[in-house]
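A single chain, nothing else alongside it, follows as structure tokens in the form predicted alone.
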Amino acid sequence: MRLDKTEISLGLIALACVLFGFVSPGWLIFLLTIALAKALVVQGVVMQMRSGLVSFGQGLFYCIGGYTVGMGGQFFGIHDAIAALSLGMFVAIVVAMLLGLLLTRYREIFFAMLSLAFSMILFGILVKSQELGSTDGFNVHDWTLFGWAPEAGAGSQHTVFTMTVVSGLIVAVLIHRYTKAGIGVICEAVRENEVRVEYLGLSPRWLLYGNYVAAAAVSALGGGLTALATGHVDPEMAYWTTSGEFVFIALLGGLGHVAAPFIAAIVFSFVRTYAIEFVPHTWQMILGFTLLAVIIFLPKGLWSLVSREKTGERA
């Protein structure tokens, strides 16, 4: 199985990130871990945007992944991180297979609002559930990795960071191959002209259905990694502002490359962190102006800066 230049570059960057983690302060490791975990959810959003759908309810699967990891340790004795993450993805896939039968019948604002509605239904259920901590949520129990229990503190933090980087690399390579394969190209064709795709003898609905289920699995992985990194889950993971944040990051990065969501998530995390520190009462406005500037000057997202540079070098 040959690797192309993009996949080799992603692998080298992932290796550099892991090595960088050994010399970085704890606060930076934590910030990058959360940013990369959320970038996985954004990958799910971008997958659907490439096929013409915008999901304002991706927090549903982000929350499912996080709560499955937490509940696995608290109620079912599943303490292995890989097993818990896999279970979270499985639950998300099952839920997506059911909801997708309905959601893929709709397009544009109808799809967006329906996806948001299901996410808010989960939020309401969790808020009313006293067994799961209601609005406070609950802590994630200590976890292991193939039987090995990392040391609390820096050891555990770096382990989650490494797991997140490796997960991000695997997902990025798979999505890169998916977008370059025939089905990925057809999904973009669905966005441009769904009727013509039907004339080719293909079913746009079932293509979108498969896309929706795959996006759910990736988003659940991001939610599970976030739960491991923070050691806590709460209903805010399914709230509409969380889903809106994922769409914000997707617009910030653009659809031009599989690396764009990772870059945008890191930029978003740093801008928000320092905006909250220096202007705590107006940090939302700072984020709004950041996105507005990107929309005006970089309508194709931050990745267009890289693509412009490559185009200039070829010229």
Given for the second form:
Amino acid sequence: MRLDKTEISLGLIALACVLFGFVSPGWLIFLLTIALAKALVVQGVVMQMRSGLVSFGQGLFYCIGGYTVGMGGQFFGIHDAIAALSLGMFVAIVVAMLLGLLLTRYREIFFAMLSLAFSMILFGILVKSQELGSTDGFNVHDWTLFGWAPEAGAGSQHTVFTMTVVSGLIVAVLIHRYTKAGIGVICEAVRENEVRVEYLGLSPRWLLYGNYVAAAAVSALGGGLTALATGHVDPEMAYWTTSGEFVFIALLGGLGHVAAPFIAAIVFSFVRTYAIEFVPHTWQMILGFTLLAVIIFLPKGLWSLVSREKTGERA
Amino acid sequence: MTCILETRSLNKEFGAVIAAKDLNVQINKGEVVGVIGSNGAGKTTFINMVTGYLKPTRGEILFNGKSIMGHSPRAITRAGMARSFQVAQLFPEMTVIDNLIVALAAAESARPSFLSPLRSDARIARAEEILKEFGVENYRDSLVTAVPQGARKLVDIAMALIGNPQMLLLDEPTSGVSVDEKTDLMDTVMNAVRQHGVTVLFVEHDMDVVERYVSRVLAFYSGEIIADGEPAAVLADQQVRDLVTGHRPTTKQGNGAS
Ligand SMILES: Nc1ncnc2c1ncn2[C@@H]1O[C@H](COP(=O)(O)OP(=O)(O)OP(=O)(O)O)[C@@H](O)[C@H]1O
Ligand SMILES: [Mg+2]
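So that was the form predicted alone. Now I'd like the form predicted in complex with the partner chain, please.
And the full complex, kicking off with our chain again.
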């Protein structure tokens, strides 16, 4: 497997993150873990945006990933983190394969609203499920990694952080290849001109379907990691504001590069954390202005700051 | 002579508008057929129906002797019938070469790869050959939106040919192109087509262009075919002169393309 420049850079940044994890304070580790896990969900949103579809219901797969990890540990004795995360992705894939059959018939606002509807249905079901703690959700069982049980608290937090960084790296490399591979480019082609894709003998619907299922798996991984990191899951994960946040972060980062959602999610988490701390009642407003500023000044997202500098150097 | 495309009493109504009325057409392998007709005569509707984009109200369409009624455009494309568009249908945010590379990948497989790069060396090399063949190599890395109309039309046709079709339907390949460039454009297209041994049907408003390339002309008027035969005979037909060409010899400039 030959690595290109982007992949090597991603690898080095991931390594730096892991090392940073050994010296950084616990609160920062936690903030970064959640941010990176969310970034994985956002990657799913971005994959679909590339194909021209905006999912306002990616919280569905975030929630499925989280709840599968939680339920696996509580009810089915699946305590191994990797097994639980994989199971979460598997369940998300199965659900996406079913919903995708319907969703890929729709475009634009209809797709957005329908994806939202499905996540709200899950929200409704979870709120009604007393066994799953209703609106309170439930705690995630202590977990192990290849038979080794990290000590509760700092130890397990550090382990989740490392797992999240490694997952993030693997996903980033795969998505980087995916966007340049046949399906990735042709999904963009679908966004640009569906009629032409059809007349090249391809099925736009099945391309969008494949993309939708792949995006669901990635987002579920983010949900599973969040569940491991916070030790708790609740129906809020499938609520529409959660999905809105993922779209927000996706727009913040832009579609320019596979690293953009990670950067955007970290920026988002810091802005929100500090806004809540210093101006508790206006943080939504601050996020609103941030998004407004990005849309007006950086319509291609934060990533354009990075790529603009690069073109500047070349000129 | 074997028939490649046949329609039997093909009808299409849009509400009260009859866009196709009992069209009975037989196109033989290797023919180059010109389709003429004034604006709104039903030429595009005919192409849209035989390529599966529009569902006929009634009738039957046979491609290589087999019915293709109700087949999707992609199934019909895969079966060997390709088309170009009155307004070039490209991927506007991609470069010219990327447009061709996407078409090459699509021709290779209906299931694009998940991880191996689309822009492989082999595809780039092949795309460059095609750029040369169509004389648009100067626009290799231009966005298609930044390319002149004629070149865009050529890229559109090149993409249709990449799938190695047996039959090619061209909807006004020279529309939007200046009169002097029309012949160059058609020469390029017809050279490429001859190399592929493709049966061609093309819609054209300019009778000089029609006469130069075709072996047969179909004249459409108000959803009907009012004449079908050798170019000289059709263009001399009184009805065609009255309803379609408008007594061409005196108005040599021809019709405005749209
Ligand atoms: N989707 C549609 N809905 C309603 N009417 C349509 C539709 N498409 C075509 N028509 C009508 O059908 C008739 C034939 O249209 P068509 O586009 O086939 O003409 P054409 O011969 O290609 O004309 P042009 O030279 O302008 O391209 C016209 O009256 C047109 O208004
Ligand atoms: Mg037309």
